[in-house]
Every structure is written in structure tokens, then in C-alpha cells.
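The data below hold one chain only, encoded as C-alpha cells and taken in the form predicted alone.
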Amino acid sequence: MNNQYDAFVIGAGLTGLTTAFYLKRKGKKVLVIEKNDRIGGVISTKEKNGFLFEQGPNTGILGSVEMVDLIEDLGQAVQLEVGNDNVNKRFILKGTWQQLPSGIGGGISTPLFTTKDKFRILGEAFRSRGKNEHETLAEMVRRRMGESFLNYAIDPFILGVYAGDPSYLVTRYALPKLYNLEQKYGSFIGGSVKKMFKAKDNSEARATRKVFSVNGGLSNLTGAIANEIGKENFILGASNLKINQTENGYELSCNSNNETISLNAKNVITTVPAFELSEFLPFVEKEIISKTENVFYAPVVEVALGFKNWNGIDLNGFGGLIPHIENRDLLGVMYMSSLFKNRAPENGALISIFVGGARKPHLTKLPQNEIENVVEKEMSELMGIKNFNPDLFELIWHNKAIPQYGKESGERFESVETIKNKYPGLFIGGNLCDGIGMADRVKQGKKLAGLVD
């Protein structure tokens, strides 16, 4: 192993292997090191009982173009498959199930929203723009929509992105193309109509926003991108990972089968999550540090529930979620049979489960019979389930599993950045920083590769 490099890149999630990815395609000698036995981070894809179900995420969405570019550039590799017209119909939960609308005339129409909340809907182009840069999310829609549209239209969406709390997350930060929207046009309605005709560019309309996999499942993805980075320029089960500057870049040094290994590199990506950066980058200055890794995660239960025989209610449609408000102990379910194929046998069903979240931790805590016992009540009555006897019944644990974009963030991206000034060669990435979708991780991917020279 030739112990100088371009470029280190520690972890092989998403981000670090799209980053991988792109030096090795500018000519860069790169070697990406991973503390686990297998690429693709929280990404995995499991067969089982004739079922085929991820561990992470289960869907991407096309919404960058840096994600279409990576699968165009990954050419047969991969084969995209993208969700079918069950998509657009997604299900919030009050009392029983409702369609959630997708205009004006549904918002006015579904019994989801007061009477009240659907005129401050039609007035709500003509409202000042808020003021306070740190407004939350909850803050902004109670300003701007209404109560009512908070609990039954932007809680259970961020339920089912951040596992989070619209009182906790900080707009400009979460989501910051609906602050922008504001801030630019006055209206999220206004600005989203503007949009809407507004001509786009090429690069821009390829970012179709449809909700995709790949044949396979998710690991097929991230295993196409490791084979073409090449099993020979991957460390993995790495261990006493350390890394230290030098006159003329950076020494890395870490345990693997049983050997330690000291390898050099001018530059150095992590795509790690931030509580694991103070660990192996002991030259960074403790205050500098302490303000990257300052992150709430929402600890999620990802359930895999399999029928081979399906006796529920119809499952067409991506799935419903559950509002705060309605006091479940489920944050919502997606119907991957319904989305996908080659997911269930025939007449069966998958199902992903989520429990837990910001507001409900204790859930995640509880011993795996009564996490089961939990899914099994809420999926029986919600469901319709008369005979719950799962053919596939998986738990996967995530203690960190997404970060919340709280009020602390503005200090942890400038932090960020503080530290690609202040050490020449060293950057930071992962989902601590420019989002959490898998979009926003390959284009941010793609970014860190374009900034070694």
C-alpha cells in the first residue's frame, strides 16, 4: 500500500463514497477508511422470508441534480427505479386516515384543517415576512398558516424527514428553501406559484423530486459507487483512528487486521457523524470542535413488517403519517410493496414502521417484546389488521439516527467552515451540515470533491 495520498476520505456512508467517487474521477489518489466491516453507512439492504427491506433509509428523492448526475455517471451499475403514481397519494392520520391535499382546492376542501386556518390559507400571500432568523418552524406556520395546518400538515412532514419537532427545528436551518421562499417572495404560496413558471435551466428540470430506489434495493447504489472507487483503496474495520497535521498535510494512523497502519495525505474529508470528530482530529482546538460536534440526534426504531398475505386495509398509496397531536406510538408507516416492485411475494405487503423520534425517546428504550407489542396494537387498529401474524418481523435500532437543525446549527456551520480556514486540507462533511437527504448528501459529496485541488 503506497503511503502517500491525495486525499483521505473517513467513512464509506453515502457522502464519503460520492466524494470518493468524484476524486478518483479527477485523477486523485484516494483511500476512503471506515470503522465498520461494510461500505454504505446507515444504507443496507436486507433479504429475508421472500421480503426485500432496507435497515435505513428506504427511499431517495431526485432532488438535487448532483444525485441525477450520480446515477447517470454510474451507467449500467445501477438500474433506477423510480416510486409509481402511489406517490402522490400520502395519508395523514386524524381519527382514521386522510388524503393529504396537493392545492389550493384540496386545502380548502379536506377536513384535515379549521375553517379558520383555510382562510388564513387564502390570506396568507399577503403577510409580512418574518423578522427573526431564528424563528422556528412551528413559529413561522402558526404566523403564516395556522395552527391547525401546523398539526396536521408540517408536524407529520417533519415527523417523517427529522423524526423531529417543529418547536425545536429553526427554519432557515431544517428547511431552508421554505425560508428562502419567504425572505425572496413574501409567500410560501406566492413563491411556490413563481416558481412554479419560472424557466428552469437543463441541469435544474433533470431534478425531477420523484421518489426513486434502484433494483435491489439502496445497497446496490452504494455498492456500484465502491466498485467503481475499487476495493483496493478502502481500509475497512479501522480502528484507533488517528489523524494528526503535518509540514505538508496530514498523517493518518489506525489498527486494521491486526496491524497498524501510518499512511500520509494532503488532504483530509470527514463525512463522519459529529460526535465521533473530536476523537481522531486531537489537533483541532477544543472550542472549534465542541461547536461541530454540538448536534441533537432523534434516536428512531426502523420496523420491517412482512404479510405474505395481506389482510388489511388497501394499501395503495407511499404511506400515512401521524401527527403529534393525535398521541400514537408510531411516527408513520410507508407501503414499500406499493411503491416498489419485487419488495413482497404476490398478494403480500411490506411495510417500514418508525418509533421513537424527538419528542418520543423513551419508545426506543423499551425492551425489543414491548417495542413489538407497541407496533402490533397501533398496526392492528390502524390498520385493520384482524390477523397479525408477520411473515417478516424486524427491528433495527438507530440511537443517533437523524440530526436535528436546531438554533445551535448557524454556530456548527460556521464552525465548519472556521475549520477549512484554519487548517489547510481538512474538511468537514456528513449530514451535521447541508442536510440530511440522500440528495443533499451527494451533492454535498460532490462538493468536498471538487475542493481538493
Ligand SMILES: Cc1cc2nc3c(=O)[nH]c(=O)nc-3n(C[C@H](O)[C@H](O)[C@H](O)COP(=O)(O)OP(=O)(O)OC[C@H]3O[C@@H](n4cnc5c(N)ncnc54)[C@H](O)[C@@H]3O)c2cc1C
Contents of the next structure:
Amino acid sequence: MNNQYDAFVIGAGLTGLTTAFYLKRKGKKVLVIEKNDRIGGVISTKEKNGFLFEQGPNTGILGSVEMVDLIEDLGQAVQLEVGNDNVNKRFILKGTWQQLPSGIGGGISTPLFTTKDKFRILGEAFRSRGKNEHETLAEMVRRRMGESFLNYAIDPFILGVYAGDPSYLVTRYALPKLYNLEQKYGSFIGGSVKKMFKAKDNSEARATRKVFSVNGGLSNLTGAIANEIGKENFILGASNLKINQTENGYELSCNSNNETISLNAKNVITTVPAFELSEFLPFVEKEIISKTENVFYAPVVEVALGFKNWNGIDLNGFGGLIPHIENRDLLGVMYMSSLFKNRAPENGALISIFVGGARKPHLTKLPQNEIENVVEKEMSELMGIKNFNPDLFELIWHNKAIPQYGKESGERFESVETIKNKYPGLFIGGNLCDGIGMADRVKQGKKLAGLVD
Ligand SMILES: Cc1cc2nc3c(=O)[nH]c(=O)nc-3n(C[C@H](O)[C@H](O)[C@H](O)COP(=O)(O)OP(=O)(O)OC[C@H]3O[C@@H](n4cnc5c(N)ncnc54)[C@H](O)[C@@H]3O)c2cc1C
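May I ask for the structure of the form predicted together with the named molecule now, the form predicted alone having been displayed?
After this comes the whole thing, all chains and molecules, with the earlier chain placed first.
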């Protein structure tokens, strides 16, 4: 192994793979270092008993041009599967499942929001801009739209994206597009309408926000990226990773396959979660690196539940989210087999369920049989399952799943910039900054590759 590289990429999740893919395309000599024996990070698809299920993210959104580009750049190596029309039928629990309205008519008749708040929303465009840059999402929505919108629209949306708590997340950091709508246009609704009519340039218009997976599941996406990077450009199962600064860049040492490896590169790009960083960057000032780590990752237990003969409620839809105020023990359910092909046997159903999150972390600490009991009780009641006897019942623990962008995030983002300026060639990426969704990760990965010269 020639031991001089242009760049080391630390972490082989979607972000690291995207970074390495685009570095390689630029003709750079790149090496990806991953502590696990497999690539993909939290993305992991599995087949069992006739079901094809995800153990991490279930769906992506074509929400950034970079996400669309990546799929196109992979060409025939992946077959994109856009979710069918069921993606537009989403449910929110308010006693029973209520369909989330999309048009004005549905908005008026829905029982999800109070009549007072429906009138209140008419005045949303006239409310003044927020002045507190650390205003939480809950405070902002209460101020502009009312309590029932917070409880039955924003709260479940945040559960679906962050497994989070709107009273903790700061809009400016967690939903910057929403924050900017208010700051720029003075209104969510007015701003959205203006943006809709504003001509998008061709590239922007390609980010359609469609829900997607790929044939065979999301591991085929990360697998295809890794193939393009080339097996020889990975070190898997890396332990005792340490990076040190040298005169011309960085020196990396780690163990893999009972060997001690020592290599050099001009650049290092980290894409690991925040809590892993300080371990292998001993030369970065404590005060700076500690600020990159100041983020709480909400835990979740993901449950893949499969039935060969479904006997519950109609599953034509995307799935349902369960507002915190409903006092249930599940965060939400996704009807995966209603969205994508070949996920469950014919007449069967594959459902993905989330338990825990930022407000009910204790549930993730329960013994397995107690979590299974929670799932059985809730699913029987909510999904009308008469005889709960699943053919697939898999629990996947994510003890540090989703970073929560609270008020401390500004400091974290600043320290990422400080490191970039203070340590030339060292770039901090990963989901501690720049967003948490797959489309954000790909956008960041491509940006990071662009920073390496
Ligand atoms: C349960 C769950 C469900 C989600 N659902 C969705 C969804 O439906 N849609 C969506 O868009 N997004 C979803 N997300 C978010 C999205 O999946 C992630 O943000 C994204 O996949 C993270 O990719 P990443 O590469 O940044 O991080 P990761 O996937 O965490 O990859 C980081 C990699 O770094 C490696 N690593 C860590 N420490 C070291 C070290 N010291 N040395 C070397 N390697 C190291 C890890 O092993 C890992 O492989 C979900 C996330 C989770 C956890």
C-alpha cells in the first residue's frame, strides 16, 4: 500500500461514501476508514422470512439537487424506486387516525385543528417576525399558528424527522428553511406561496422532494457508491484510530486485521457522529473540539413488523404519526409494503415502527420482551390487529440515533468552521452539522469533496 493519500475520509456511512465518491471522481487518491466491518453506517437493509426491511432509515427524499445528482451519477448501478401515490396519504392520530389535509377544503374540515386556530391561520401572514434567534420550534409555531397546529401538525412532523421535541429544537438550526421563510418573507404561508411562484432555476427544480428508496433497499445505494469507490480504497474494522498533524498534512494510524497501519494524507474529512470525534483528533484544542460534541442524540428502537396475511386496518397510505399529546408509546408507523415493491409476501404487510425518541428515551432501555409487549398492545389497538401473531418481529436498537439541533448548535457550527480555518486540510462533517436527512448528508458529502484541492 503506497502510504501517501490526498484524503482520508473517516466513516463509511452515506456522508463519508458520498465524499469519497466525489473525491475519486476528481481524481483524488482517497482512503475511507471505517470502524465497523461493513459500510453503510446506519443504513442497513435485511431480508428475512420473505420480508425485505430497513434497519435504519426507511426512505429518502429527493430534497437536494445533490441527492438527485448522486443517483444519476451512479447510473445503472442503482435503480431508484419512487414511492407510489400512497406517499400522499398520511395519517395523524387524534383519538383515531385522521388523514393529514393537503388542500384548503381538507384544511377547513379536518378535526385535527381547532376552529379558533383555523381562523387564526388566516392572519398568519400579518404576524410580526420573531426576534429571538434561539426561539424553539414550539414557541415559534404557537406564536404564528396556534397550539393545535403545534400539537397535531408540527409535533408529529418533528417526531417523524427528528424523533424529537419541538420545545427543544431551535428553528434556526433544526429547520433553517422554515426560519428563513419567516425572516425573509415575514410569513410561512406567504413565503411558501411566493417561493412556489418564483421561477426555480433548472437545477433547483430537479429536487422534487419525492419519497424514494432503491430496488432491493437502501443498502443497495450505499453498496453501489462503495463499489464505485473501489474495495481497495477502504479500511474496514479499523480500531485505535489516531490522527496527528504533520508538516505536510496528517498522519493516520490504526489497527485492522491484526495489523498496525500508518499512512499519510494532505486532507482528513471526518463524517462520524459528534460523540466519536475527540477520540481520534488529540491535536485539536480541547475547547474547540468539545464544542463540536455538544449535541444530544435521541435514542430510538426501530421495529420491523411483518405479517404474511394482514388482518388489520386498510394500509393504503404512507403511515401514521402519533403526537406526544396523545400519550401513546409509539412515535409512528410506516406502511413500507404499501409504498415500495417486494417488501412483503403478497397479501402480507411490512410495517416499520419507532419507539422512544427525545421525549421517551426510557422506553428504549426496557428489556426486549417489554418493548415487544408495548408494540403488541399499541399495534393491536391502533391498527385493528385481531390476532397479533407476526411473521417478522425484529427490534433494532439505535442508542444514539438522531442529533437534536438545540440552542447550543450555533456554537457547534462555529467550531466546525474554526477547525477548518485553524487546521488546514481538516474538515469536520457528519450529521452534527448541515442537517440530518439523507439528502442533507449527500449534499454535505459533495460539498466536503469540493473543499479538497
Ligand atoms: C433509525 C434512523 C432512522 C432514520 N430515518 C431516516 C429516514 O427515514 N430518512 C432520512 O432521510 N434520514 C433518516 N435518518 C437519518 C439518516 O439516515 C442519517 O442522517 C444518515 O444516514 C447518516 O449518515 P452518516 O454517514 O452521516 O452517519 P452514519 O451512518 O452514522 O455513519 C457514520 C460512520 O462512521 C463510522 N465511525 C464512527 N466512529 C468511527 C471511528 N472512530 N472510526 C472510523 N469510523 C467510525 C460508523 O461506524 C459509521 O459507519 C435516520 C437515522 C436513523 C438513525
